[in-house]
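In the form predicted alone, a lone chain appears below as structure tokens.
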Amino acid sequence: MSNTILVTYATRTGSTKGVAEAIGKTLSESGTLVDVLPMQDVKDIAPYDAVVVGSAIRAAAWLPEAMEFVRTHRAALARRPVAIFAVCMTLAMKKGDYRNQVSQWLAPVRALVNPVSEGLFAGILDISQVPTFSDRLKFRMSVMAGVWSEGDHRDWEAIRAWAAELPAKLQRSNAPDESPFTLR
């Protein structure tokens, strides 16, 4: 194996793509190699030592395709540490706290793998990236009513903190002697 952590991501107007590129960031600022890719550019997972999914929250449920990339690598996932993240502007509404709503639609990921870690995280609500005309409407009228507001809401410490975390956990999931992450 090469060491490599991948970290891989679902995303339908780039605001995934955005928190995947800071978590390799973090990760290789810590002197892991990674690999960050969109899951359908994902042929192979066997090179990596430990992988990071995230996909964007729509509808209450991670993107078809990642549900799917899970589906056709869970053997290869289950023989490696795996952290899982999502992002979803349910959790940038103004009042109330939604964590723990939003960690529930990740249910059906967790019956596929095991996560060592997850990361819940805002993104940004660009209603003219909204694809159709009733939706662009109800977000138009939610952030009217204050429900929340249009905007980046991602919360670029609490990814970078969360990234940070992840080599320990990572390194946690191997017997104490078959760490594969040399930490520079």
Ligand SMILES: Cc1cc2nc3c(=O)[nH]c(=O)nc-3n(C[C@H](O)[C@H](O)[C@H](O)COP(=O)(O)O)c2cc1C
Second form
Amino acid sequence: MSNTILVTYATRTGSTKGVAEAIGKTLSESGTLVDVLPMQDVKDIAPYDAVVVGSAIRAAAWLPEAMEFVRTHRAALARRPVAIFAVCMTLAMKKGDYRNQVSQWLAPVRALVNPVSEGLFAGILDISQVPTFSDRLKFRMSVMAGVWSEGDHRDWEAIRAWAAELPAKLQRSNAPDESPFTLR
Ligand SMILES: Cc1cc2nc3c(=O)[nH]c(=O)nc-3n(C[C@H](O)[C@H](O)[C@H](O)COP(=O)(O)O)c2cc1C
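To complete the pair, please output the form predicted in complex with this ligand; the form predicted alone was given just before.
Below, the chain from earlier opens the complete complex, with every other chain and molecule after it.
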């Protein structure tokens, strides 16, 4: 198991923070030392043996600041095991299975890092928090059309189950240059 894991996240309205904290809690329950931090508070990932990076989805993509984080730390991330996750409303849609589609939204992330695992989670729809009138209207119409419902759709069991499998996956990772057990 990795010694110290960073769980870092980008959020606009807080639901991804809750997911990151749940992941961190599960990891720490398995005996791992964990820091859970918003991306803007992470200056250096050198102290960490593995990193879990997650973002809310907007406009079918990770938030720009999350992509920027991965670009900034790309070299350091390549030297340690990385897992990624995304939080979005498409996975709360009432009909159909959209996991493949949501996974495709992470292709730009996979172009920069080589994750050992990807977590795809439903988030929260709180229309009062949607910043523009036109987007609020679109979300209201989609709720009226029965596409999804407002509220907290985070599946804590699924989040915990994904996190519980991370230590083994992060350990098995083939991160090229640096083992999680490298002495510093
Ligand atoms: C302006 C806006 C655009 C969004 N775009 C998408 C999208 O393209 N696909 C999707 O599945 N969810 C989309 N969502 C839903 C968010 O991903 C979801 O509400 C998530 O829980 C927000 O995470 P946060 O609270 O951490 O910011 C969008 C939400 C907003 C407000």
